[in-house]
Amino acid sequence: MPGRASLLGSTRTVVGKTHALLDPASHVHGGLPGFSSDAVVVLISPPIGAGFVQFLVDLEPYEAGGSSLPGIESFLYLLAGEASADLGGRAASLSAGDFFFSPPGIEWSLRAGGSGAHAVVFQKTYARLPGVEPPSLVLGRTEEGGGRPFLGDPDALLQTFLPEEPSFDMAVNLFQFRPGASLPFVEAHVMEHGLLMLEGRGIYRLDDGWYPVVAGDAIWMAPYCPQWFAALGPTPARYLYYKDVGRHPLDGSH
């Protein structure tokens, strides 16, 4: 777990061509354009197979950072803190819990508040469907207790963020299980994730390999990855995580 002694040279990263999971301790601070050196931890991204990029932010008090790629579309997630964006000319306040859609073509920044911010991003180039106008942008907050029961399971809640609409392409969405419920099956699907460990510890089995989980933990599952996870210990575990919809896999978006 992160902060514990650990043997020299060990880790509990794991990356593999279906799977990564990545330890907070095994972390690296670097740039990003638009973020200070430090800023920035990328997690996931295309040159471990990904068709997206997840990556956390760090802002010290009062710092600012922001992303402006053309055809990019985002989406943050303030974990801790507090900050105001900027989200092409609009502004927002947010505190912990709280988030955003950013459509391509909207440049957006962050400023952090006086507690500091840590957010995290997950952005992938727009496939846009013919006809059909791109998203609009979105801001929300994640509600207390209002998921949905997951397949009729009261103990497995499912949160969802972002419309279920023919223009968006992505779907960002919050699972939370109490202790020892789990995914009712393994699944395997076209969605590639990535995902992140809010709360809780746990057990995800991913293709042939079972690993723990705990908080700050970061996983990537590419398509067709058998995926499996169930809620260990006393506390309720929640992750946040990604995966990219309504788009034909012969059309280059997966």
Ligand code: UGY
Contents of the next structure:
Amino acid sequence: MPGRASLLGSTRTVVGKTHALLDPASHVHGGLPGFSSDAVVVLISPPIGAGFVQFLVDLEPYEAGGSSLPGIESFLYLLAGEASADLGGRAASLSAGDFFFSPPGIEWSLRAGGSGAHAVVFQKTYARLPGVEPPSLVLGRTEEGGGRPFLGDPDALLQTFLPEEPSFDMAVNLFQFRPGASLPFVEAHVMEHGLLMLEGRGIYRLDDGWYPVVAGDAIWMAPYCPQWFAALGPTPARYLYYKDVGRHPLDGSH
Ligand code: UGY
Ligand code: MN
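Form predicted in complex with the ligand structure, per the form predicted alone context:
All chains and molecules follow, beginning with the one already shown.
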């Protein structure tokens, strides 16, 4: 079976209390309501200790699927292929690198085009701030060559996909590192992360572990998990990641 670990009984997958690394060779497809049973792989979810869900969607040509959970917001990023989306009655066409944010209470669905569609989705229960209206729908696309130098480093470019406004309680960002570039220090913060490596490779420090990572790997980082990344190899490394933002840790809803 292509992509499976070559040494029977061995795996790069690690699941712990502060972090998890999920090697695609460990993926098992499992149904989520709204999708056929082999269309999704749930990567990160509350049973692992996370406050959000991250899953992959793999739609065959012209296959459809969607989500309609009350109070749940979603961010979908199209990794490959093409799809048409119905976002609470609004139509959108998506190709690789396009994304949407669907506010809580909106039903969304996706229908793959002739080459199928591969996407990653982040979902969480929306935490409303008193007196602040929930956010509206956002549609956008990756800017090739875009992004701002992270903390002044032109070799580590960060693209933020959602507005930094009080109504939003999640962020999804795209990080691109030139080979040899790294996070400037070991971060430890209250926000948690769900991450998908999109391109290239590198080394991720998670708590006391050091993990070689490649495109396709997914990572969960619990709040306060010490974290650091350095890009290795001849090509840039890119990852997409989620974080919870903008809410007080005592408000109990994130
Ligand atoms: O936004 C972040 O916290 C980001 N710098 N963390 C990460 O890439 N692990
Ligand atoms: Mn971080």
